[in-house]
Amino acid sequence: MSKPQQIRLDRLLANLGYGSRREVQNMARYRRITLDGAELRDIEQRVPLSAEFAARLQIDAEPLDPLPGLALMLNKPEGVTCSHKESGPLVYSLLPDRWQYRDPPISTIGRLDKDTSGLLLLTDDGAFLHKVISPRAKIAKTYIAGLARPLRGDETGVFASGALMLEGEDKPLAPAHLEILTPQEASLTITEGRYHQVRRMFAALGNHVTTLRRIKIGGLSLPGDLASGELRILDAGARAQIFAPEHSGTHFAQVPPAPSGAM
């Protein structure tokens, strides 16, 4: 086994969010920073990368944020855009201040629009994030839609059909699977991520999608009990769902709440 990469501590700590390397110092200086509950005054020294030594770490006797290497689910709200630059509520809004500060920074996997609600993956994790979206992963992302009118009973077949053409487009999109839940409301399931792809597959079929809410990516669902606008981590289990059609169990974490304090 390899042994965890060496980091100076001061540095690892500012990468985490809690403020530049002076800042980060001065925490030490004033016995703000604890190993294995005595106070840590060589803020300089290189420490490895492991779950093992941050658990013996406390700053505020707080348990240290998570290391690089963070995946995260969130329950995104409607009104809030994947974005760090556009007007209005943001997803990132909603992650722990310190967390906006880590380096490297956490960047959704994937977006959903702004009217759109629902599962949603964030990392700071490049590898991890490369790996979901690719297009040979054809990872499969279910939605429930509800609908302005009826639906006209034909959609179920269409949409398997591997031949629905979208307006503008000049390639049949992959065959998708539809389960109708009640006459305005279905279960649709794609394995592709065209611009607005699920509002616009509805509206090829002279429909108007009114509510959307991504429920499942991969094997991995949308708890139920995990409220709108709140985080859960994932841990490797819950990553590997991801990948896998079928899961049992469940693999997260509650976000703690951030320390009072630092950044």
Second form
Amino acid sequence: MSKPQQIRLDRLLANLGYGSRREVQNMARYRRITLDGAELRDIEQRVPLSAEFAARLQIDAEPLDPLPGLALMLNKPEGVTCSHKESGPLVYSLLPDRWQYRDPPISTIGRLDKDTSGLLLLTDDGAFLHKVISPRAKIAKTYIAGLARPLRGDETGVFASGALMLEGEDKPLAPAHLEILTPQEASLTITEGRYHQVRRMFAALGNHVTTLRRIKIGGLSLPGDLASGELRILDAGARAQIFAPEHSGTHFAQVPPAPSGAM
Ligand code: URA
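Next block, the form predicted together with uracil, ref. the form predicted on its own:
Full assembly next; the chain just shown is listed first.
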């Protein structure tokens, strides 16, 4: 097994959002940091960047925040935005305060519209992000759409055809799978991520999406017990589910309580 990377402890804590290097030095001076329960004063020492070492550290008697390499799922509420360009609260405001100061920063894996709710993934791991959003991965995403008008009946065939052209585009959409749930509600699974794709697909057939919720990415479903606005950390099993559509199960760790003090 390869040895874990080493990092200066003050840099690690600063990168996790605990404060500037000077601030975390003061935290050590004020005896707020412990290793195996004993006060840790040498904040400049190099330490292994490993979960095993992190588990031995505490700040203000609380476990250390998750190390870089974090992947999360959020049950995104309507009305919060994934983009700095849009008005309104950002999804990042739903993260524990300190996580908003992490380096590398946490960003969303793809986007949901402000008015779309449901399963949104976030990560600080660039390689993981690219693996999920890569068009080559063709990861299926499933949405539940509420519609302004009853379905006509031809939507399933049109969406599955691979011939539907969205307004202003010159390449037809890849085949998509529609399941009619009620006359004005359907589940739609797509493998692309074009701008406002689901809304535009129904608009192309003369309908209008009134509510939209994403319930699945690859084989990873939005858990029924994840309340709107809540986050969960994805462990290796949950991450693998994203790329394994057949598999389902639960592999989540609870997000620790919002950090207190120490900012
Ligand atoms: N398609 C949409 O139209 N909006 C979303 O948020 C996601 C997919």
